[in-house]
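Only one chain is shown below, in structure tokens, and it's the form predicted alone.
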Amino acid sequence: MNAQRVRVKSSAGDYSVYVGEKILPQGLQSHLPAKVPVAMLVDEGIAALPLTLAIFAWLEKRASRVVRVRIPAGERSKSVEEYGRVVRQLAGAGLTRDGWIVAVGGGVTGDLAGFVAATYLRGLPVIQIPTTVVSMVDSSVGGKTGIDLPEGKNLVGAFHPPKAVLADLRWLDSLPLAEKRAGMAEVLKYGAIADSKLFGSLAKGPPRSMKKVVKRCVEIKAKLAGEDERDLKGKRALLNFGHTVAHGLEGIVGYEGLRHGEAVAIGMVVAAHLSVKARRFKKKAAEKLKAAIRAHGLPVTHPELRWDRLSPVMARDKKATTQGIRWVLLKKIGKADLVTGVTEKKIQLALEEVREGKLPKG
């Protein structure tokens, strides 16, 4: 398989991560077993894609059988009701203890797949085939799953680490170009919170080339859930620059109003500004922040970043505990840390220079 190769260590096991072209189908071979029953959960947009029918067509010749599922697009999949749909599918179609998930989609379909391997039948192997720049750089990598609920984003779910993840290149050639730019804003995340020369190589605009970028990020998302699984020691939390506005965001404006990475950005610069507040990070370096972002095609303002209509939605967020939020702040580029007691003025005024289109302030 002509792929590089990233290791990820689990308590359930460790596993690998393959970022290349041309790993798909034929690369599931190596952790699939033969003749065992399969459920693919596919992104019902790439449903009819060339490589999607390919993969199909290998497992209905693997597999003792395949169940195929198709998951409607957008974050709405992620919820109570879909969960239901799916699993009663498998239940139906009479898919047993000793059968596989393959996840094929971007990052909803991998979270729903991956809760619904955690729990049906109390549990069943996944491997999960990102098919978006978040997918592979993100999600599908590190063992969370979950689905969303009325009060928050990803307030349900399990820790359940996949069999392999492979990231074939191919599909982001057929990723229309404002869904490639939101998947850049992860990719900025990962420069700025652990690697400030993959921020400079991004600072201008997008790469030639995304083999490195996406194995770069791969290689700091694994290090970091290695470290901190279970997200109990704070250093996996670093991963969340930028999500606490961001998923207030998407509680507000509505999934469909603003796509996740470009939610991310904003939550990024309002982070930045935090950060000049309450860790003494440089003004200009949250002003090359902001500049990096632009260049990527992404906004980095909101009318809604209010604190009256932030807070109620902020303080639901999973990284919240009875301290407050933890906020995820910059000393640097390539620098983060965890950050508690953050008041509620600086929090204020940082959401009214962003809003506003202000510099930063000390």
Ligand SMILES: NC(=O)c1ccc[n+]([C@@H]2O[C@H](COP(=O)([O-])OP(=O)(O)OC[C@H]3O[C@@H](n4cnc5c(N)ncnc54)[C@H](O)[C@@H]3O)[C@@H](O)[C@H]2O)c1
Second form
Amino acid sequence: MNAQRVRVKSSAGDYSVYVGEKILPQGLQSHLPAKVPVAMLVDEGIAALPLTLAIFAWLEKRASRVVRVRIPAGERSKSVEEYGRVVRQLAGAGLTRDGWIVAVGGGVTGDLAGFVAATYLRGLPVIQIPTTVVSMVDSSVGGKTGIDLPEGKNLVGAFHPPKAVLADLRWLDSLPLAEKRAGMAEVLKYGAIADSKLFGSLAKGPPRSMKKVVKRCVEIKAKLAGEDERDLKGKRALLNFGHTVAHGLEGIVGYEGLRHGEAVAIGMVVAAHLSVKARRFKKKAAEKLKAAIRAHGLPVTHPELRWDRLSPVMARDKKATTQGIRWVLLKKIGKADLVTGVTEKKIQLALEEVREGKLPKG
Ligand SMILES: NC(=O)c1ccc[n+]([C@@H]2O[C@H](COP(=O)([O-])OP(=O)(O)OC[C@H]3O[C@@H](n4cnc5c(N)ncnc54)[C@H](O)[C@@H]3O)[C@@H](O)[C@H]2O)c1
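Let's see the other form, the form predicted together with this ligand, since the form predicted alone is already up.
First the chain shown before, then all remaining chains and molecules of the complex.
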């Protein structure tokens, strides 16, 4: 198998993430036991792709039986209703305790399938097959699974690390440009919080090859998630750079109104302005971050960046504690910290600057 491998530490058992081309379906061989029942949860939008069909055909030969469950494309599938439909389908099909879940899709399918795997029959093993940039570099790694509520994003979930992650870059050939771009927002995030070299290599636009980029992002995620599996030590929380405002925006415009990565792009710009206001981050560096986001065709502003609109949603965000919102702010490109006690005034000003396309003021 021509793949790069990254190990992820987990209390539930360490696992590997493979990144490469042509690693599916045969890459499943070393991770999925023979003759077990398998539920393949697949994003409906990619159900007919040749690679999906090849995985299904391979599973049909390897497994004792395969239950195929199609997940409608889009964030709306990360819902209590869809979760109920899927677990009932598995129960109806008689999937037993020796069963395995194979998740094929982007972050939506991966998060939902992971949560199904965490809870159905009190937990079945799951293999993640991410098919988008976001899911390859982020959501399939680290064991966070979950669904949304009308009250907020990812409010119900479980830590349920996969047995393996197989990221075959051929999926990206069919991924629409807008989805690729949205994924690059998460990639830029990794550069901004942890790797100035990665950031520098992407400052002018998309890379020629994604293999190294995906691997580097997975390494960063593996390190932070490995050191702080349950998100209690403030290390893993750094991955939320740009996400406080992003989740707020997604809550306001509806989960379908903005792609997650687009919301993260805007959220990163606000967090950069806030970092300048907190006198931690240079104005020039904030401008550099904004320029890089633009170079990837991503948005850097939004008309809904208003405190009165965002604050009720952000307060419900699962990252908020009784001390208020914990912000991930930058010290420089490649170095971030968790900060509490940011004043409402500063947040309001940062939102206003970004909404009106102004330069950050200290
Ligand atoms: N668990 C985590 O740690 C974590 C981290 C980051 C993001 N997330 C979650 O991930 C979700 C976003 O994931 P996403 O950006 O992958 O979106 P997504 O899963 O909605 O996929 C985006 C779109 O691309 C389509 N698609 C998927 N793979 C394709 C392919 N290979 N070719 C063509 N089309 C394809 C899908 O049908 C969908 O329409 C959000 O719900 C977010 O909260 C979770």
